[in-house]
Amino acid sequence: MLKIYAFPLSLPSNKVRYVANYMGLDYEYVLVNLMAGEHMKEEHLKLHPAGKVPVIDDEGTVLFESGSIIKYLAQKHGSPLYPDGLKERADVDTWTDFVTIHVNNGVNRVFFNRVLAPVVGVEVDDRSVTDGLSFLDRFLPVVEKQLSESQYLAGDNLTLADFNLLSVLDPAEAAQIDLSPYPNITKWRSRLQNEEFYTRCHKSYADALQSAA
């Protein structure tokens, strides 16, 4: 059976679970408690040499890095989430990379300093927060425009690019990132957050964060 090693507050972990849930895959969820340092134990380091999550063990095929994992799962099971067409697949990769490089960079800076740094006792870097918000002000309008022209991020069909964006934006409320200026993103996000693949993981990321506190 497929095993997914994950932690509920890990955005990449949730991305993998969203995709697996949507595809209806039968899997064992293996909790790796980052708060307790389980990711740095020898047992886990054999799966991920950097001691991170997510990791999958698909009956002996061990993979890490969420982007690679979801592509593997989609291709193995012939899912249209990662379409076969050259242009269609390139569109999915383009929007996945855009969100990962630009939007995720901004969200991570804000989320870490506003939410995680106080918890782990790290000094808050106000400049990093300012830079993160600046990145979001620049790059979220690009996503907003794309979602004004198509139902989903890479076109009119749900793809891996949507699951990537969904996981990246998950901590918006917890990090006090205001998405109200982006009505198309807000509508798209609300629709997906009400789907079973999402609610099987958590009602909201803020709830998951509160449960872990």
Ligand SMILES: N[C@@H](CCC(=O)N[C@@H](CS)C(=O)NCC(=O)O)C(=O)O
Contents of the next structure:
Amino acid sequence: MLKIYAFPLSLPSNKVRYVANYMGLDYEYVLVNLMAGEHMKEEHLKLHPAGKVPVIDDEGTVLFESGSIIKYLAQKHGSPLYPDGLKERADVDTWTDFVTIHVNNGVNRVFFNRVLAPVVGVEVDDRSVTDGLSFLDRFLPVVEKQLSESQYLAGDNLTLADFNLLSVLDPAEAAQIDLSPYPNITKWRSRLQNEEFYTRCHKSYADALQSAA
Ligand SMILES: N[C@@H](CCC(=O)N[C@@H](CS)C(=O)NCC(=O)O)C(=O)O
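Since the structure above is the form predicted on its own, I would like to see how the form predicted together with this ligand looks, so please show that one next.
Zooming out: every chain and molecule, the one shown earlier first.
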């Protein structure tokens, strides 16, 4: 059976679980407790050379990097989440890369400094928060415009690009990132957060954070 090695506060881990749940895949969820250092144990380092999550083991096929994992799962099962058409697939890749490189970079800076740094005892870097917020001011309007013109991020069909954006924006509330200036993102997000693939992981990411505290 497919095994997903993951940690509930890990955004890329959640992305893989959202996709696997949405596709109705049967899988074993293997919790790798990052707080307890389980990711650096020899057993996990055999699966991921840098000791990270998520990782999958699909009957002996071991893969890491959430973006590659979800493409693998979608292609293996012929899912329309990663469409075959050249342009359609390029659109999914484009929006995935745009969000991963630009939006994620902004969210991570704000989330790390506002939420994680105080917990792990690292000095808060105010400059990084300011930079993160300015990335978001620049790049979220692009996503907002896209979602005002199409139902989903890469067009009118749900694709892997949506699951990526959904996981990247998960810490918005905890990191006090205000999404209210973006009504189309907000609408798209709450629609997906109410679906079973999401609620099977958690009610909200803020809830998952609270349970871990
Ligand atoms: N680009 C990777 C990111 C993986 C990653 O950095 N995972 C974090 C949790 S979100 C991790 O395992 N951190 C533990 C560590 O780096 O020691 C992906 O998308 O899978």
